[in-house]
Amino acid sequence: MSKIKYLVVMVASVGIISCGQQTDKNATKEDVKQEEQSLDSLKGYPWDIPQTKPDRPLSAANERLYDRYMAPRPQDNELFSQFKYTELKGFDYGKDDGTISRRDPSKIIKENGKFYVWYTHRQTVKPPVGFSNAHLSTDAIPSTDWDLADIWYATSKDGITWEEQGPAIKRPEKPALGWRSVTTTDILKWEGKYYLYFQAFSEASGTKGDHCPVAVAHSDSPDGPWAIVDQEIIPNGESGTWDQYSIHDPYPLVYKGKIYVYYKAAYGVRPEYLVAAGLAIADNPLGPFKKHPLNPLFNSGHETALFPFKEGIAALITRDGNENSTIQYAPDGVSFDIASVSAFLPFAAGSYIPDAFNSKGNGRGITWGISHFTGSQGYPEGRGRKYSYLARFDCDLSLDLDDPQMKDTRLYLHPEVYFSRKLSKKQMERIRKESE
């Protein structure tokens, strides 16, 4: 087929394929006619799937197929993974009365033969009064699971059985930056410092929302000391644009011999908010940080889990917005686009990434790393633990190994999980009601 021939076929495949839309109001009949019997014509797709794309009109499923995944096949695709997830050995959480909590954990790297995790942990006299209640919270009583908490961080030999190691970072004395709390850090290694990025918050979580900026603190050694900057290195937003209350889940990566530090933020009004993730940059751990003028860089997700991928930056979406439960991929660090749709995504995913500070261009990807669950998940009603604690996972999103357990797509979990997923009594009553 010659190409201005399948050029027309392609024109006409819109029009004709396409239900509810039009061919071009200038064709005639006959061109028309025509184009109908060019596609008529067509043999059938091929039985054997193509690894390439087919030289042929296609659906704008296909097109797809093609366009925007690594591979036709999710088994071939690099960028796609089921996750399993493995309890963790070491931690204490005392009575399970709420008063301990361990969630947000950082990315992970491996220092001295040893993985080293950083994460919020919060020991308090008695559990969240919750976002709502935030007014009744005290300066001993935290309003919400990440209120009055402090940074730790914890090492290890496989992974999985791990020491805390006690405090990194600690909340400063008022009025400093962060008095009331530090939490939801990352690591930054850069020329043989150790930076630790974090939310600093000088009011308790909730009572004006969630408002913050992003702080850090730096060390010769991963096991500290840490001196705090007492400034804001990445402020938030101006008044009107999307981060304009808060610069959240601080995120630094190498790439291009400059600091990327994603980061995310909540905007409009509850409950009809969306959360995404924007991008900042500098030359310098401390700064001066520069926006990016396309923030927010993503549609969806609620946290920050990114790792270099080949040329380019991938980013795991979880819970919000329209493209939730998705992996992305931008070969530039800025344009995102959907690579795969998965399931069981790890919530505050910290990755080990080996090449998390030095990938030059050749992102492998990630095999594991920390997530957290929170007191509510899995149970209708937001009963549960209340507290969240850190669990392993596991996936194949690299370039170094093949395991197909992994990109299995069939996902087949016990009845009793499906179960989990309740209806609640104001649902129960709305059906009573509409079967009477």
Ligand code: AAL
Contents of the next structure:
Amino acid sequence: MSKIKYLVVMVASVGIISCGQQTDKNATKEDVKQEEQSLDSLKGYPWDIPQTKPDRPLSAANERLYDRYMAPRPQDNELFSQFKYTELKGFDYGKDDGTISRRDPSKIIKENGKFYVWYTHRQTVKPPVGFSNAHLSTDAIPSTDWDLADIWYATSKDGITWEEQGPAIKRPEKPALGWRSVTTTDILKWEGKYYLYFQAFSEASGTKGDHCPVAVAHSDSPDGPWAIVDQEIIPNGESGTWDQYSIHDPYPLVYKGKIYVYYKAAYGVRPEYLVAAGLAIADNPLGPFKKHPLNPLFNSGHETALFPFKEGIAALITRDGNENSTIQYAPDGVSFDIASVSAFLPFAAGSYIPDAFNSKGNGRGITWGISHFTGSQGYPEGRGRKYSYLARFDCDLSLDLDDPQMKDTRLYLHPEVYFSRKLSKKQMERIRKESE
Ligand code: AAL
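Switching forms now, from the form predicted on its own to the form predicted together with 3,6-anhydro-alpha-L-galactopyranose (AAL), please provide the structure.
Expanding to the full complex; the earlier chain stays at the top.
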């Protein structure tokens, strides 16, 4: 076998600079020369796009094309999609003054012939004072958009017009876990019962950080009533570990006969922190949950948005990290890698996942869900609305749908969308100074 396998080489005096896959430090100049000669004698790359990895030396990018992605063209890649958005009917945001907010929707399930979604609902006398002003919050004035919130739910026949049903879980009396705010919930159905996992705040978010553990409530019906278990179900990590202060976005799926709860933690000191997700596994919805020793399993993404896909689990990675705006896949639910790169992914996606709890190693994927927009997003310097609202997204990340429009890689947007990304005053000032 050649000492330098499948590599694209540039010989620099005695060393080898390579952008290929494998280098052999013991390769001699003679080896390199031979390899160069054999590369020189290679036939040109085929015109007909090879559907499987060609048996020939490949560039690093072409190796990746076959090793990483489900198909060489995104149009044929079951885990590539565009995302389209639709406004929802049935949710009232009052005077649009930031006193009513809805955000962080759960996955959507279908029960009794209707779609169900649960979400964080805040109705307060004033809009939030902001994370860094948490000291100005009171028992009636929220620090953040998700402070002083309860968990509400809504149902729908078509996924566009929703009927708000009211509270599912109200924040309990002080000092019970979650007395300050119950937020960012997600649903599990297990042996005929329903479980809502949620963030249980016992201080205003922003006081010391966005600190909270995860609690759970259970019910015999998706319409409740819900009984809160007054204990930390997924406790924060030990002191000095990545999830010591926060477990966010608990996201249950049933996988390999067990309950897999993916969750997010923001670690490191703000504002230079990293956001990533890990996994806790249990045989019983009320625990005990064992955290995966390799946590965090992701290096990017602001929320948990996962779904069973083929024999593994796929994830939408949004907003934070080197790998944001990717769709990732782990054939074992643990070893996630990039399966496609997309754009305009939904924030805080709660997808409709018909097989979230019974995929049996044959996950079919997703075609729609609900996400949120926060009012201040897209507005520089803190302008915009101080609340969040729910919207629908559609996509084709499904083995059962073939929608070529969702697979179009070219995203043409109106120039106004680009011009809405305005430079801040500080940036304008820098540019002005640079040209002086
Ligand atoms: C969200 C989620 C968690 C955070 C906050 C409310 O996007 O990541 O729920 O705590 O923001």
